[in-house]
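Quick heads-up: it's one chain on its own, the form predicted on its own, in structure tokens.
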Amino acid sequence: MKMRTFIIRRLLLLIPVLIGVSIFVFMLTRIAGNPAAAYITERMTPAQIAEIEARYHLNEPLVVQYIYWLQGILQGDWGYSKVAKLPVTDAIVEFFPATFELTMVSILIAVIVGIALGTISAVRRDTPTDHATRVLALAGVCLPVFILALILQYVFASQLGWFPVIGRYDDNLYNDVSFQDYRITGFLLVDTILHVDWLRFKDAVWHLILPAICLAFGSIAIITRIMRGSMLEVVNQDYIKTARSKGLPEKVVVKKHARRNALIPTVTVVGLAFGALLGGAVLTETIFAWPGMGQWAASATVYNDWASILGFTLITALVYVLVNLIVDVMYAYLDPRVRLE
């Protein structure tokens, strides 16, 4: 079966998953309280409240409510965000680029560092390097995100002054132009490149480093452990022994023969880690005052802004299932033995 057919089948399988997510999110809207609460004020009369409930079909049976709710979601009506003072869809457009940019940089750091450490640890098994790597991986699994964030802020920002403590950019660099006017895509790294503005690009990278490392640290630990275990299994296979017996350099054996096969289970973990990073950005963004979806969702939780919380949940679930589709495709690409029928 061709890769294109495989991708189409995976896309079709996403439909029941997304329907299940939509039902779960819909039930949350009903369990959480009155979905029309964002539109109701203390000065409204019972007649005005009843009019709002009728407008949003809240006086209809639950099944009918779900159909109208799903229709609204598909048409872009996700409710109103009291925290952002915007429609939820507009709030997502506003905050999603910052979170996605942070998550992408974090997963890139996690993949590069995790695969490298896992490979080195397996190749140098039971050496001081291996022991140090395993201790680092254990620390990454055990250390809470908020503790690591505070440590990074204290050491590298407050004491050493290498990086900014909070924020996404330096306000002083945008005195001559507002940040909203400067935006093109919303992704600050991309926008600064499009403007050919290397000063602001450097500033954006500098603000990104600490929160990205903080967010990536736990995933680095998991990827390192999985990669090390996979490499230890692969290096004892017969084809690796054959490659060595042919006189190939050890670097070639490790990079071209062992590591590619060891990446197969690691790719699956990377897909799961991406979803965890996207959801786990709430703590990191709150501590680093990163103006993304995580901070928006945290504020929405404090003020019981359920429309914002559910919008965050829905967009996170959508990105998560799409990332897992990409992981399936990469898995099939890396392992020719996978049957695509």
Given for the second form:
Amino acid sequence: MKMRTFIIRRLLLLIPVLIGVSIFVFMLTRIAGNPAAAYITERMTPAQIAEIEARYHLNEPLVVQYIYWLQGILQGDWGYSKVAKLPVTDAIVEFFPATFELTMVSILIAVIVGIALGTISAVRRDTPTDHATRVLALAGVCLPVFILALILQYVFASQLGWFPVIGRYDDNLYNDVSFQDYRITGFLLVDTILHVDWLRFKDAVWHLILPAICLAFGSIAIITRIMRGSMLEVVNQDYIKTARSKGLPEKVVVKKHARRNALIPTVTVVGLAFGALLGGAVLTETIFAWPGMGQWAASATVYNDWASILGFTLITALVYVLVNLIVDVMYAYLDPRVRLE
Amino acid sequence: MVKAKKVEVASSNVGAYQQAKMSLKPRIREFRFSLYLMSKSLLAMIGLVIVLVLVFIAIFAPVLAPGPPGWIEKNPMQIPKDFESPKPPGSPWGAYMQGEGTFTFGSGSLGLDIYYGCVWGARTSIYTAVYVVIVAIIIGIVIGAIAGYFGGIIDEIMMRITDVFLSIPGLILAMAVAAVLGRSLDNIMLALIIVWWPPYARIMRGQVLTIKEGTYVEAAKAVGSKKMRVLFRHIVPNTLSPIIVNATMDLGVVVLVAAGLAFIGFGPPTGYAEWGRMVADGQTYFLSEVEYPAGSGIFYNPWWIWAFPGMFIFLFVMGFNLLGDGLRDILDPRLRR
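Write the structure block of the form predicted in complex with the partner chain for the protein whose form predicted on its own appears above.
Every component of the complex follows; first up is the chain already shown.
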């Protein structure tokens, strides 16, 4: 199968999944309570209530209601977020960059550290290095994100004072210019570079380090485990023996021959790890007061703000599905056997 | 011939007993071999010990943490409190507790007894984990087995449905469901079941697909067994090893996610013996200082409020994780001998 056919096929397969997700979210909106409740007051007569229900198509069968609802979603009408005091779509635009920045930096840390640790652990199998790495990986899987966050805050922010405890930037640096005016793309790292603003860039990086490490920790564990496993499998292959017997230096054998092939299965877990990251972002952002989608969703749950919660669910599902699509395409590119299925 | 055998069995109970014993023997032998393999794996043993200790704590909670006199007869899952500000580990109970005792792990907001909460929280966690995993497995097995065995359009529809659930990150899916249903432990469990069944359906389907071509399945069909009997009597029992391994690990992960949800604010309110909620309470005191004894001028940062329940969550997840890892090595026939 050609690469293009593969991508098109995968895109088409997404359609039923996305329709399914939308049906699921729609069902949740209806379970959440009468959507017209916000417009109904106690003094209204039954006739007036019926009129309102008719206006919002709530007297129609569920299937018809779903179609109206989906129409609204596709036209960008995602409801109003009580918590953000903005339409949900605007709120997503507002909060998405902060979350995206955090998750991207985390996944980068996770991939780099995970691949390095997995490789070292496999090459030095059964040495103290290997054992230490495996214990770290185990801790990464078992330690809840929110407890790790508290430990990091306590040790590195509160006790040692190396990093700020919470937030995305230092308010004092934005005395002369409001953050809203400063914003260009919403990605603070990019914005500060666009402003050629070294001081604020440094501040942004400083605030990013602890939450990013915290969020990356679990994914580091997943990637290290898979990387170690697939390295161990690859190392026993004939072509590695060939490379060694040719007299290639060990470094070249590990880096060029073994690691490249061991990376293939690792790519698939990156997609999986990304899902865990999106979930973990809710907890991390809440604890570090990071003004992203996760914190928005968490505070929305406190105030029973359905529109925000369901908008958040919908957008994360969309992002997650797309990331996994990209991962699958990369996988097919790296390992042509996949495309032949 | 089958008929003749039946008569023979019916005519003598001793024969039936012998037969049962004979058929059990290889199973017992395999089981003992599994135990032997397990005893050789240090990490699996550590996991087993942690799990057993936690189960012990949960069972003997009334003995280990009786609380003030008469407390556990009323509502044991509520943590007793003395309404004083947090005290460090080892300080005595305040007057409101109506009894003599010490806060072994210190006290939290409203003077909640952290030790009591940790011990009784083991019950909450084990109950949540076992309930969620068992219900998820049952749903997953039924759906996965039917999809894999019958194939075709049934398979296609069922697998697309699991795709939908798998396309939303677990914690967020659980959050959305729990948010809509309302804040309580039962709703967290329901939300977690919705998150947890699809992977089991996937595993089960894969297993059934490989096994359904086996000779013994054909033999069962040849003697005229009904489809459902072939599926649930001959195929499903032979697919359970990967399910058991996954379930063991998931027992830990369920508690991890449930604690995360409780931390954000779903689940039972402050005062209920639940570890995630207790950690969240600790966060509110996170960077503050408490004075103890009052008026003494000695200040503490109340780390104990979140550290002890946090440690219990960590141990719980690690115990089941190690045990699951060990079980995988034991139950995988390729690695077995």
